[in-house]
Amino acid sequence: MKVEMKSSDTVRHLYVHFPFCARICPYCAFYKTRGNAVEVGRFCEALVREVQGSSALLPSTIYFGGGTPTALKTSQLEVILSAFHQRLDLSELKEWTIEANPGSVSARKAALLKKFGVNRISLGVQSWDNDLLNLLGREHNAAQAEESFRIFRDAGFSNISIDLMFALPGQTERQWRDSLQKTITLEPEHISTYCLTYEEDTEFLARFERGEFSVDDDREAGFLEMAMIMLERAGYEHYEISNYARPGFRSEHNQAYWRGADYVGLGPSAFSTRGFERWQNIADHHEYTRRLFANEAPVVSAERLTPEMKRTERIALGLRTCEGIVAHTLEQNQVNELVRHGLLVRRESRVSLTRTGRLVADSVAAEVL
């Protein structure tokens, strides 16, 4: 299956999926694998070939996600970063993010990323409690996470985001408060706080189905409310349900997703959306590599989106942001009812979630869709 991109179809946002991890986290549902040295090396060559076929890109944002992009060797990262500079027009690039696992960070890698123009780091700390890190299957401890943060600061990075998770099995309010306070003390420019969800094909879902773990909606709302209070008091804008930023440091790449912008995804399992077209690369790094070496497209599926599908996505994603959505896209009786219950607020032609609404954002979205 092949999806053609004409030179006139310029896309401004690029996602690149790196599937390799040193350890497989039991809660993660993204496509990932451990891989050996040969497999990783061939993947890097295949990715360079896919970049070569992406001349219709004029990116303003690039996001390296995974998996663990920093699991690659420094020399492998250099090959890929060089290819991006050689094959793409980066003259309008504003934000280049890479996800980093604290267990795979070094001063040499940080210096290389800085040299090639990566200007934003998303550091997957998840927790500052070592017991919870062990539960999550992370390869780092709290001390390594802090050292990784310092390495990036020393390398000159002035835009660092820290990821945290809440509502973990057995996690106490004290542990969550301490993780938030520790993060605030480090003064990152951006903080993401994600509620644990039990995803298909994960070890955590299997344990949930066996009754080892449970979900408590009130507890989850309490953790979210604690994050909102502490981070807003510390000067962070709560600009999306899971994201907080110092003024001027919102994620440009993620905001493009939430606003429904076109984007291209490279690497195994990556999605792309352009207009009413959406396609996905095959979620198998062996077959992804084989196809690219055979000059075949790695696309495994494609669909034509309907206006109603686009509208639904726009509402679901837009409601999560502080800007909200245009009011007339919703049924007005529903809007009025949610406003009366204090879950939505009107601001000129738009509606957005109130603080109370943010605590039950999924329920509000389900009500209006």
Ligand SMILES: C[S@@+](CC[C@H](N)C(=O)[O-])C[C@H]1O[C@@H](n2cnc3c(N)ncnc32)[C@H](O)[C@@H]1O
Given for the second form:
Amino acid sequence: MKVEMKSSDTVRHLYVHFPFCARICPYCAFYKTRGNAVEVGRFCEALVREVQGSSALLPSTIYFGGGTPTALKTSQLEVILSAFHQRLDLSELKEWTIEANPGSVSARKAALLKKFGVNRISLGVQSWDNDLLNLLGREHNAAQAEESFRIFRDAGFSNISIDLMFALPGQTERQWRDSLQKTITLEPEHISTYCLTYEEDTEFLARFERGEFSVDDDREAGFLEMAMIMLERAGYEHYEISNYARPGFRSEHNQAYWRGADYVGLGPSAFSTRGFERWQNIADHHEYTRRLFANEAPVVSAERLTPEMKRTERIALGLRTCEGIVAHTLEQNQVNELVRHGLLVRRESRVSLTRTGRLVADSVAAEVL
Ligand SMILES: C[S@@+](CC[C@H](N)C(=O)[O-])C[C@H]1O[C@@H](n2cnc3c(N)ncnc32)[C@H](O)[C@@H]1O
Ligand code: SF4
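So that was the form predicted alone. Now I'd like the form predicted in complex with the named molecule, please.
The complete assembly is shown below, putting the previous chain first.
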């Protein structure tokens, strides 16, 4: 299947998916695998071909995620970063993020990323508690995570985000408070806090179904509230349910996505959206690589979005942000009801979640959709 992009429709946001990890975490449902050196090498060549073939891209943001892009050898990372520079027009690039796993960070890689213009790091710390890191099957401990943060700082990165996870099995309020406090002490510019979700086809979901783990909405809301209180007090703006930033450091890439901007995704499993067209690359790195070497498109499915699908998506994503959504896109009686209950607030022509509303964001979204 081939999706043509008209050259007039320049896309400003690029996502690149690197599908390999050194170790597979038992809760993770992103497309990833443990590849051998030959597979990773061939994949890099295939990715370079896809970058070369992608037209009508003038990125203002690039997000290089995965998987674990920092699991690449320094030499392979250099090949891919060089390919981006040679084959893309980066003259309008403002934000270039890479996802980094503390288990695969080195001063050499950090220096290389800096040299090639990557200017934002998203560091997957998850927790500062070694018992919880063990439970999560992480390949690093807390000391390595701190060392990685310092490596990036020393390499000159002034925009670092830290990922944390909460409502983990057995996690106490105290452990969560300590993780938040430790993060604040390091003074990252951005912090993402994700509530653990039990995803399909993961070991964690199997353990949940066997009754080893359980979910408690009140507990999750309590953890979220603790994050809101501590991070806002420390000077972070809660600009999306899972995201906090110091003024001026909100993620441009993610905001574009939440606002419904067009984006192109390269690499296996990546989605692209332009106008009403959405397509996805095949979520199989062998077949992805084979196709690129055979000059075939890696696209596996495409659909035409309806205006209603677009509207629903815009509301679902926008409602999670502090910008909220344009009020007239919602049913007004329902909005008035939610405002009366203190869950939504009107600001000029828009509505957004109140503090209480943020604690029950999924229920509010279910009401209005
Ligand atoms: C693409 S992933 C990972 C980046 C990198 N590979 C790492 O693990 O450090 C981005 C983030 O999603 C979050 N995440 C992954 N699976 C999750 C799940 N099941 N529930 C909640 N958050 C999850 C983690 O915080 C992770 O850092
Ligand atoms: S959480 Fe990150 S390191 Fe773990 S399997 Fe998923 S992508 Fe790989």
